[in-house]
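The data below hold one chain only, encoded as C-alpha cells and taken in the form predicted on its own.
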Amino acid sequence: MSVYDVAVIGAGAAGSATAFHLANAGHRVSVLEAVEGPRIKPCGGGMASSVQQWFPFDLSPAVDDVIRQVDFSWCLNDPVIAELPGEAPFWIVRRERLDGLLLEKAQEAGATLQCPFLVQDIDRDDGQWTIRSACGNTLKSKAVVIADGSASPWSGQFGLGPRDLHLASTLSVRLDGLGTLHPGVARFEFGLVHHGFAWAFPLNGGINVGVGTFIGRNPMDAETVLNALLPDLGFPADAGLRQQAALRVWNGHSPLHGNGMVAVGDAASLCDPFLAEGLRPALMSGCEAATCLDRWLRNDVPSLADYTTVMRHRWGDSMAWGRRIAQVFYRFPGVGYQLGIKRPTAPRRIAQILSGEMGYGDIAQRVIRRLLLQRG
C-alpha cells in the first residue's frame, strides 16, 4: 500500500494549487480525482491577475481575455459603462485550461495523479489517514486536503467549514462566438434575476454566461432569464452548453482545519456571497493550506490552526461584510443599482475588491447605511 505525506481529494483549481506547492516543497503528494479526462466547466472564469504572485510559473496560458471595461444594466436597460483602472486587473480563464495547467505543474513538481479515484471512505488511525476508493483502491497519508468542490461530502463530515451551508443557485452557459459582446468587456445584468444577477464574460472565441441567485430558498427561474439575456447578447435563447450547480458561499467564520486535515476552495465554502468570486479564494486557500501543511509536516507547528486563522484574516473578515452587503443589496436590488452601481466611484471600488486591493470592510458601513436609509 502506498503511503504519502498528503492526499489531495479533487484536481480542480484549489486542489491542484495545494498539490503544486506541497510537491514543490519536497513532500510526497497524491491527487485523487474522481472523473477521468478534461471537463468543460462553463463557470464565469473571472480571476484577479494578482493571483500570479502566488505561483512561480506563468499563468497566462490559461488566460483567454483581460477585462478593461464592465457594462452594467438593469433589465437590459439603464446602462452604466465603467472603465477598469490599473494594469490587467481582471482575467477571464477557461476553467478546464486553468485546472489542467495547475495539475500539470503539480505533476512536474513530483505529485502523482490517481484517476479515476472516487473516494468512498476516509478513516484516521495511528496518526495516518486511510482513504479507500469506490473500486477498492486504498492509500495512506499523513494529511488530507478536501478539495472536491461544493458537492463535497467530506468537509461537513469532518466539521470543516460552516455548519449551516448557504447555497447559491447557479446556471452557467458556454457559448461559441462573442455575439454582441466585445473582447475585453464584461457584462453584469441586474433586475432580471430575483435576489441575484447575471454575467457574461468574453473568452477567445466564446462567452461564459451565468445566472445566480444568492439569498432566499426559492428555486431560480434561470431559463426565463436566459430567454431574455441570450438574445440580447446575440444568441438563440436555447444556445450553449449548460451546467446547473448549487454553489457554497461564505457563511460565517468556521474552522477550516482538523487533525491532519484541511478544506480548500468551494469545499471550504469560501465563495464571495456578493459577487460570486470563487477562483481567487480557491487559489489563495490552496497556497495558504500548503504553507501550513508544510510547516506541520516538518513538525514546526503542533497543529494546522494557523490555516484557519490566516484565511479568516485574509478572506473571511472581508466576506463577513460582503455577506451583509449582499443581504441588503439583493433584497432591494433597484435601490442598490441606483445608489451602488450608478455611483461614480462604484466601478473603481468593484475593481479594487476583485483585484484584492480593497476588502468589503473598507466600504461596507457606508454602502449598507446608504441602502437602508434610501429604502426607509
Ligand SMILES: Cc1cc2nc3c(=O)[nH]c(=O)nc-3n(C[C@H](O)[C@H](O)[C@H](O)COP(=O)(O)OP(=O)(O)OC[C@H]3O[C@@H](n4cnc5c(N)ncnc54)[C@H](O)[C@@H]3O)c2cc1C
Second form
Amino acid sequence: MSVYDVAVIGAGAAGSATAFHLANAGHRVSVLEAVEGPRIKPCGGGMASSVQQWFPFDLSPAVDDVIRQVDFSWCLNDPVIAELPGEAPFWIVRRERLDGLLLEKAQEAGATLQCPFLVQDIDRDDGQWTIRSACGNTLKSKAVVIADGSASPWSGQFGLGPRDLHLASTLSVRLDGLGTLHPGVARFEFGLVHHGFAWAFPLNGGINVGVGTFIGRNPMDAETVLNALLPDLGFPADAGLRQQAALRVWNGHSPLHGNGMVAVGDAASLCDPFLAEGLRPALMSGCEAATCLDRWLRNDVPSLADYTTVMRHRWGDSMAWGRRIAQVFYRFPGVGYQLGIKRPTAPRRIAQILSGEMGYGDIAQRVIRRLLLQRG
Ligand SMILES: Cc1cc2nc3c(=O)[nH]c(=O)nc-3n(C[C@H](O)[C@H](O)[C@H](O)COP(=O)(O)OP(=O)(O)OC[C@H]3O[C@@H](n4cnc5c(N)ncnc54)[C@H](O)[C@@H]3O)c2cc1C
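Right, and the form predicted together with the named molecule of this protein, after the form predicted on its own?
In what comes next, the whole complex appears, and the chain from above leads the way.
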C-alpha cells in the first residue's frame, strides 16, 4: 500500500485549504470526505475579503454579494444603519461553492479525493498513520490533518483543541428570494435571541438566516425567534430549509498539534465565540498548518509545535478577548446594544475585527469596562 505524505480528514473549508497548500508545495495529499457532492451547510457565508491574500487563485466565483451596509435592530425596532468602510469589504459566499472551489483547486494541484470515506479509526504505528473507513478501506500517511468540523471525535481523542468544548447552539435557514432584504445589506438582530443574536445575509437570489446563542446551557427557542424574524424579512414563518448545528467556538488556548498531526477549523474549536466567524480561522489555520507540515515533512523542523504557536499569536490571543466580551455582552445584551452597537464607531470596529485589521484585544478593555459600569 502506498503511503501518502498527508491525509486530510474532511473536505470543508479548512481541510480543502490545507490540502491545496500542501499539494501545491509538492506533497502527496489525500482528502477523505464522508459525504458525496455539494450540499447546503449551516453557514451564513459572511467572510472578509481579506482571506483572498492566502490564495493564489481567485475566490470570487464563490462570492454571491459584497456587503456595503449593515442594519442592526433590537427586537425588530430601534434600528441602526451603518455604512461599511470601503477598504474592508465583507463578502457573502455560497458555502457549497466555496468548499467546492477549494477542493477543486486542491485536486488541480495534485491532491486526490476519496469520497465517500467516513473515517472510523485512526492509529499510529511505526511513525505512520493508518486510517480506516466505515466500509473497511484503509489509507496510510506520514501526517494527518483533522478537519472534520464541530462534531470531530478525533481532536479530543488525540488531545488537540480545548479540553472543555464550548458549543454555540445554532439554527440556519436557507430561503429563496430576498424578501425585504436588499442586495449589499446584511442584517443583525439583537434582543429577540436570548444570549445571542440573529443574522440575515443576502445571496444572489436568496438569503441565509441564522440564529445563535453563545452562552448558557439552555436550549435555544429558535422557532419563536423565526416566527417573529422571518415575517419581518418578508417570508412566511415556516419558510426555508432549516438545519440545526452545535458549533464549537474558541474556548481557551490549547495545543493544536500532536506527533504528525494537526487540527484545523472547527475541529480545532477556532470559531469566534462572539460573532461566530469561523470561515476566516478555518482558512487561516489551513494555510498555517500547511506551512508547518511542509517544513516538518522536509525535516526542517522536528515538530509541528510552530503551528500551535502561530495560531495562538495570530488568532487565539484575539479570541481570548472575544470570549470575555461575549460573556459580558450576551449577559447584558440591552446594555451592549445601547452602548456598543449604537456607538457611531461600532460598525467600523466590527468590520476591522472581521477583516483582521484589528483584534478584540484592541477594544476589549474599553468595551467590557463600559458594559460593566453601565450595568452597575
Ligand atoms: C448556522 C451557522 C452559521 C454560520 N455562519 C458563518 C458566517 O456567516 N461566517 C463565518 O465565517 N462562519 C460562519 N459559521 C461558522 C462556519 O460555518 C464554520 O466555522 C466552518 O464551516 C468551519 O469549516 P470546517 O472546514 O472546519 O468544517 P466543516 O465545514 O464542517 O467541514 C468538515 C467536513 O468534514 C467532513 N467529515 C465529518 N466527519 C467526517 C469523517 N468521520 N470522515 C470524513 N469526513 C468527515 C464533513 O462532511 C465536512 O465536509 C457559521 C456556522 C453555523 C453553524
